[in-house]
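Given as structure tokens, the chain that follows is alone and in the form predicted alone.
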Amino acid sequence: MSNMIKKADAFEIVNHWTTAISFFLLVVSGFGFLFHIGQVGSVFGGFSQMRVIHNYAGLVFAASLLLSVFSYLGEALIFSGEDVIWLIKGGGYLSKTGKVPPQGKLNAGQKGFYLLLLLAGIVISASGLTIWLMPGIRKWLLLSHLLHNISFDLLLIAVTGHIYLATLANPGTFRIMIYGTVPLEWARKRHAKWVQKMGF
């Protein structure tokens, strides 16, 4: 078997799946509320129970997002000229022959995704709390619903792309959030700067 390199620790893996599962619950229940889908409500035990689950899943999502800052924010905020070139070339996904600059532990696309997830996650969490805890203040309620829905749309599009890129588009990536490791040669092709920094 190829030499392996550790790319995610146990904390990152557990927190990733906490974020993912809570987000999935929020998406399903959110659609149920938005379109008043009785079948979805019944799965959760009725709309009243679904509201409780939605609210507390939102708290879990917000907490896991906050914890992710310790794993990814520092890296995500560092953009170099190589990252700009990587983005211009679409990460090499648009051409089979195009070469992209070597990347760190997170490539430029992953940095952008994480920052979008964090910012939209903060907005959707804050607006959700306002809807939950201050339903009587009409002007805040209307604004919060608008921000909640816009953030939801952005997150749904971004997460759908993330799932595709972490599975079908990049075989081998998904194992990071299962085992925490990837083959060394795989990492050298996609995260050469990070591998070099790690001394491999």
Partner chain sequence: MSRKALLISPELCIGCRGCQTACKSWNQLSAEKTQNKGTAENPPDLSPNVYNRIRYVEVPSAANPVRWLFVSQRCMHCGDAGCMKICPAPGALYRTKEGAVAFNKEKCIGCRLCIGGCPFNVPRYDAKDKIAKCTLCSDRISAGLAPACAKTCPSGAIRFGDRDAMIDLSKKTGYAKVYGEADLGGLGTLFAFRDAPAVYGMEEKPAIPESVIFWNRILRPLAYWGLGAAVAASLLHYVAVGPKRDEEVKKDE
Contents of the next structure:
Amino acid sequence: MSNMIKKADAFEIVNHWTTAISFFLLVVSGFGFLFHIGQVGSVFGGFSQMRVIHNYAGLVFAASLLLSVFSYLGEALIFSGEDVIWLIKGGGYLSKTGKVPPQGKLNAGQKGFYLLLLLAGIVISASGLTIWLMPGIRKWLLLSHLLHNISFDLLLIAVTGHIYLATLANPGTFRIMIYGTVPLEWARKRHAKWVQKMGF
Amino acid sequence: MSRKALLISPELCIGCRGCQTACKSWNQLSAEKTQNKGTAENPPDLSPNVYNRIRYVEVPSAANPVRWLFVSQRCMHCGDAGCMKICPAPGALYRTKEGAVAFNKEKCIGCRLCIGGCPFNVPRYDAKDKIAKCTLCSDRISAGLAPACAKTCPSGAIRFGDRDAMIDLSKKTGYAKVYGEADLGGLGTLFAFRDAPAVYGMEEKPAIPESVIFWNRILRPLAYWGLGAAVAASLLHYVAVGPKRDEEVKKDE
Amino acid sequence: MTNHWVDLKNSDVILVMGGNPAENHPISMKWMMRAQEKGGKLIVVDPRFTRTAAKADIYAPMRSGTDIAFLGGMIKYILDNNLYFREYVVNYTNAPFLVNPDFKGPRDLSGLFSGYDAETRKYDKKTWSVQMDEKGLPKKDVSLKDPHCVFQLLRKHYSSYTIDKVSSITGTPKEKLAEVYKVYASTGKPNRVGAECYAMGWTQHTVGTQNIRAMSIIQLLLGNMGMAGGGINALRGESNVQGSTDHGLLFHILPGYLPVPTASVADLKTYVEKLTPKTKDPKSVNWWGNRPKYITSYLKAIYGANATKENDFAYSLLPKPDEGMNASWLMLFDQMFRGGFEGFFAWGQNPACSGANAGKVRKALATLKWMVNVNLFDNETGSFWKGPGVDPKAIQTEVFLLPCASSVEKEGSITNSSRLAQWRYKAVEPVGESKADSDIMNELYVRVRRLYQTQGGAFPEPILKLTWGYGDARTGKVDIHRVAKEINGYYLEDLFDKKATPPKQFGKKGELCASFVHLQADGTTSCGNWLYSQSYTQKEGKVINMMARRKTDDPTGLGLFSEWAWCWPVNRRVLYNRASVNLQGVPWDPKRQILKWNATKLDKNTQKPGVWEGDVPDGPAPPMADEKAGKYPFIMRADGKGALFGPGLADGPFPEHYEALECPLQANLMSRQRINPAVRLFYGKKGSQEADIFVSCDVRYPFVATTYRVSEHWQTGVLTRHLPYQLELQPQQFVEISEELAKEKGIANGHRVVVKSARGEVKAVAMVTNRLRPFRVADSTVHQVGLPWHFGWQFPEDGSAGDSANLLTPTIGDANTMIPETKAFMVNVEKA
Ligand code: SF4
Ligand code: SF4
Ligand code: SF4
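Coords for the form predicted in complex with its partner chain, given the form predicted alone:
The next block holds the full complex; its first chain is the one shown before.
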């Protein structure tokens, strides 16, 4: 497999799955809470236990989110003119023939997504922690409750898009989260600048 | 079954606090170690062991040293109950057939969100972090008895009956403005006030916090619809535009 | 109460003075507020703005101990403005009576009545008498103009009680006085009625009896006695204090308010002669003229077959105090303090906290050889030997605690303030080894009797000859129904009305008496307490416990509830109700008709026309206008008249304002007599004890203090301090002080302070409040403080409650009753 290129290391893979799984648990239990879904509650062994799982999954989520900073934040913070054009062109997803400028290791959309994830993730974690650990202060409680739910809605929509783009919309992408590598060609098309920088 | 309610008349209350003792005694709540802090009012706040209390309110008076009012504080059994609305655990707070807002400690998950939802700062939590508050004596009223506090009150300051009848009674005895007649879907704890609610230390227009309403109207459905829309959009894209295939990329070259 | 709880709803004006019903008699407020709902006015006069005051239409502050000045001003106001009910006053009171011309009052004698002896502090009452005509009837001037008539003397007596003077004594603002007087005096009209409610705030003063007398005068002037919605209503401080007083709790009365004979009243004949009131007026019922029947039936009840005509119905066995001996509370503990007693039963009481000058009481207990403490819980009395400042090793007293049952653990009757005897049932068995009081007494009696039987003794007969048929043979326990029946009384023979032809039988041997009307002076009936005759009776052979009745019919709508339980006398709900009608028997106020004479209806018993309809009348006789048989309404008085002039009391026939023993003033603004001249002083004479010290107008103790109770506790708190729920509501001793005084003393709300009197001190939490305001008295500022007396060192065990406020109160009593003056004394308050 000489024409493969490594896009994610083991740490990133593990951490991503940690985020993903905790997020999944949080969403499912969150839905259980939001809509009083008894079946969800029973799956978790009752609502009380679900609350415990939700809280600790939240901790895990927050931790993995913080760790992800080492992997992505540096890249995500640098925006170039090409990124702007990428964004204007909708990442080339708007038509079958969409053409976009060459991108680095993360394309502009991924950068944006990551920043949103990070921000909303921090808000949802912080507000969740507030509800959990500072109960009884009504003002904080109400603010946290509001922010928790706003960020939840944002994350829910963004992550759905993320999953789609990383699976169906871009066949071959998903393997990064298994092997860490992608075909060189695949990478050239999508992350030309990065491939170049890597010396291929 | 018609909705039941308490009618509380501070003008008739003599501050004897039989209601506090009766409530504790019926609900088997333990006593608190209190201190005299320069007021006869005690315990100082609602607590998991204090479902109701009399606030001794002193307001200035022209004719007398003070005007001394005795105002009962307890759950208002809101028709539109913020505590129930915000509560994430089904069955932890529930409405009885008499219209009371009761709780089930087994189902309470101890998240304390109901503090945020309640416009009257009523819910409290016991040592096991379970909700505790006035239940309108739902166990008594479902058996056809008056709530313990109403039964004990010597002066008629707490009366209990069909909600409509209580409103009538209040109006007939000259208290035209019944606190809680319409607010919050109608309260199950009505007050017959002679003056503005503020005089008695009560909110003029009690309301569920706007953020909770916003959450309930917008954010909550958005979780549902937002997820649906995102999935639908993805599918639509997949069908209409289709995935980025490497072959196509090749062709492009 | 001359009236009853529910009756308060019928009032146009209710004056609450000397009481705090919202806190101490909560249920009464229900009825007072009903009256208010119908437009009635509630007036509260109190040094503090209490929870009752919070409900009042008019609140007037008044310095503790100045009630007579306040009420005297009202009497003057009523007389000056002609607001009295003239027809009532002329016909139903002694206003027209001509008084002995030698009688002089405080306006003539600078604060004294005629006949005073400063040496003995007693009055010779010779001149306090009414002039009699040749027929032995009081001389009268129905025009009320004669300068010697009671009415004119009354006017003269209160002539100096001007609003200015009253205000400068009481500290009540003048406008408040005028407002209260105006509103209350409005009840002098026949169609308006006012009621008064009092409690310990009136009785616990050196002028306690006269406080109530002053109000009686007002009520008679306004025609409020005997009326529904009227009366003078003593709100009792305990659920059964009325009952225990009826049954001879006090040292000077036997059950049914029969006087206790002194040693000089050697035989029954003398008793009857000396102690039976007499009248020559055929229109006066003079109910106490029946006293021979009641005392004889009483002797038959307690000595049974041992009481015979031959042995003077065992009268000689009745205990009799020596001449002049006073066995009231203060005297008993004074005696004990001086080592006069060997043993003491503290039965259902806690004198170490409840007794005035409790510090002295605690020292007195230490002189005892033994003490038996009968109570639900141990208390400060039983544990006095390990109390604050006491060295247990120095105490020789052996203390026994007999645990007794609570009220829900036993059956029996209690009599509330409405004179309503209600039967109660046992809910649960007594806890542990505790027993009903009656069972403890039973066992005690049986054992003492056995000792007398086996070992003899100095004077065994009073014990050995008692009837004691209460024990159930099987269980040895007292059958409380037998006690109740003995109180009601039995026919001991078949009895006939000999005036009827043929003689009609009214009593069957062995049956329960129908009522006290049937009691006899010849030993053919027995009755433990004539007032209660009819409470447990027999109709057509069937035994009926009237006190257990529970019917809620109210045909008049006036709230008489005549078939709910039973009240003395003979279920009469409003006393002196014959005064509620005019001379022809027509109600003064048809809206409040409790009684009405129906001249045409046939009487069931006599088959003659003329019956009373409504409540049980004060005697069946026709109304006063009836030439032949008409009677006066005030049947308990020998002259049949309401007493504006009351020569029976020790300290004067008219109430006069005197300052409390300890007061903030150098002199009484009303006269040269600072304190009640007829009180018995404990301190400041030969042989007096330092423990009884008092000070007055002394810079070291500049503030007036009063003690009181709160809703959340009962008496010394022995029953309520042990209830965690009650303690939670009122956890500790506090003292209410005004914001002005707090500022002067640098005390903040919630601070710990020490309250000191000449006799002791207590720690308390300062409750700084506007509910108490400084008074303007005699052109200077007088501060008043108040503190409850529910607490004690013994429980809660951590001492967090504080000690009894009675450590502060003085040893001094009312001139007539010797009730201690705990409602007005002087203290200082300092930061702790
Ligand atoms: S029992 Fe009734 S009168 Fe007493 S404090 Fe409670 S509400 Fe007021
Ligand atoms: S008062 Fe508060 S706790 Fe009671 S029903 Fe209303 S929202 Fe719920
Ligand atoms: S209704 Fe029952 S639970 Fe509520 S305050 Fe009254 S006694 Fe307590």
